[in-house]
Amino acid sequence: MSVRMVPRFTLAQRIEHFVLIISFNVLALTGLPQKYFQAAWAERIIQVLGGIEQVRFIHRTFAVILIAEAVFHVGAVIVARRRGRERGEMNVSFQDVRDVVGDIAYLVGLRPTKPAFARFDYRQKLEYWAVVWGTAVMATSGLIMWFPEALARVLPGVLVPAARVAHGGEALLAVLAVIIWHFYNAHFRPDVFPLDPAMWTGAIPLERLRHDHRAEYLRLLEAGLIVDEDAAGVGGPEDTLPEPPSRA
């Protein structure tokens, strides 16, 4: 039986998400070894990638470029908002807080179904806005520590330092980030193990945006922006559309 698919992400998302993936692991790569060169394993990688000079150049190379890819992505959401495409998903509302709070009673069995979800949950928005918060630290103190001159002519010299604690601290913190809460999410959680490809392939299972994210599937299903054989299962308290998401 052939399975329903639903767009989920452009093409312009999944590259940006790949060059995400390709620059975070060679900045990870190429940096911790830097805040931590007086270990052995560090300094093995030091020598195995052409010492420090060529390690810091790639690692300036890859930030240039996750730089330019967070100004694309900005300018892509402005651009998005501005033609209608854009409606605010990753917005954080009040629904989130409820939305948690509903999901956790679900988990420990004080109520049968879980909430109905919008396009993005409240862990999707906190994964990106992570991102968001932690490109705009790494990329401001590392540019602050890339031209430490520039930077003391116009401010406190102090910064410097701030900037490499700053620095290093979010580095070790985004790591940690994806390995126990991505990989959980998009390669061990059950229901998606060994991985989840919507980000790969650009859509959705029908089956699964019914179960995961139930305010989406039923808003696409009364805009008529798709269809579903098994809809007549669908009604009662759980399936009444909840408000919409705040829009742009």
The other form holds:
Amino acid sequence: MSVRMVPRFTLAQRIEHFVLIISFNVLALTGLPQKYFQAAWAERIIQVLGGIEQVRFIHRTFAVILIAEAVFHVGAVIVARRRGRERGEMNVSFQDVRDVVGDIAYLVGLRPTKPAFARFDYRQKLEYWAVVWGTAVMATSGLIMWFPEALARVLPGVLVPAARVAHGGEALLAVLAVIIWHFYNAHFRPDVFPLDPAMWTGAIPLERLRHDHRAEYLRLLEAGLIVDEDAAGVGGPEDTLPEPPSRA
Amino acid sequence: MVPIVLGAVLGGTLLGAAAARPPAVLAQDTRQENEACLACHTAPGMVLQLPSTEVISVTIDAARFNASAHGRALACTACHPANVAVPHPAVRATTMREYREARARVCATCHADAAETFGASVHGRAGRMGFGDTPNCTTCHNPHDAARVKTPVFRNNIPQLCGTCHADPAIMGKYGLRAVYTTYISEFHGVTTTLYKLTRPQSPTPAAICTDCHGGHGIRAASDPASMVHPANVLATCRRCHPTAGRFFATAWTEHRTPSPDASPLVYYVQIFYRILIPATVGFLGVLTVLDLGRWATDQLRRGRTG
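Could you output the structure for the form predicted in complex with the partner chain, given that the previous block was the form predicted on its own?
After this comes the whole thing, all chains and molecules, with the earlier chain placed first.
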């Protein structure tokens, strides 16, 4: 069986993801020692990086890179929507709630097959929106702490300590979520270990699409965008699942 | 007009000459005199016991003393005139408090300005009223030590110095004050200061330390209208370091309070939000991950049995 690949990410999206990897890691490396400043490991990291001023300079530099990337992403989504290239595949709907319930039922053995996920399943959507939410919170609270004097010209100063608490809390949440969720789904899952190459090659094997994103697979098949000669299972019980609702 | 100009020129010349003078070096006889004192007083563990059983260390670190402002300019007997006689006459103070007060009078002979400012401060006034916990000169300054006030080491250590008392709820409780040290250390300024102390002790922290906002010798109670942190003055005090601070800036300061529904409620509720969100998210993601692994393991086992 030859491995046929279905395009999944554009080159621009893959570069965006790479920028996100770099900035996220540098921000975590220079941010967490500031949050846990009394720990010995934090002191060592700050010492190695040349002192707290250098750590803050690096942190703010990569924060600017991440914010620029976020602005680019929003722009890219808007342009893609205008040109009809983007069909709202990251939109969250009630179908996703059903997918979570269905997936849990599958995982505990209450049903034989996993739900027919669309192009992006609920795990991927959760990650995507977590990054959107996290970046928004971190950028807002970070900028408040960076420019407290300007903020207090128009808004209550209490937003500064509140932003500091939010920045630290959200940072911890983001790091934990990436370690548990992203590392598992994209690296340590037995079927993708050591790494899911889709974000690097930009393509997913047709067979994986058939299993893991069945709704998308069927949509592409029906639209005549892919041909699957190996699909002996098409028309089998897995395909009697309802079509996902059409998306806005 | 001419005398003023002349005076200014003369004065300027004199000042310039003073500034150009090499650092004070002890006269030969004074140095010998100090060496005679240090011949005994460098022995480790020398103590003076007061009738109150309180013990004062009288061992001097010669290197630190000789490098200190006093050691480079003064004979030991300048501050300890009675001790010219050997054996030294008995100390008149019966308690540590009396001893320190006697020392403070010695300090005041040269440092009259500081003594006057301190006398008007909340610490000085409380001391005169007889409150036992109040500091005076030698509580914060070691006259025999090289760690002078203008050094980064002294600056970076000020929160710990003030914390000697202001971290102690037992002492603070007597005066209706909060033990503010811990909250300061966890505030933005305190974090930066701690990091400077830990990783760059030779650089002075740029973040505000206790004395930057409260004043040093002249510190007042926060309720005193003359206090730098009195509500009417606090924004002006912030602007000493944050000159562009907007008019609502002072509320960014949480008054050394731990956020609660009554103190900085917004900060408190953000804390609560993350205290719930983090474990809830981690729990949800963790359970799904464990289920996923469990399903995979079960499938492997089944495949093993049937195949």
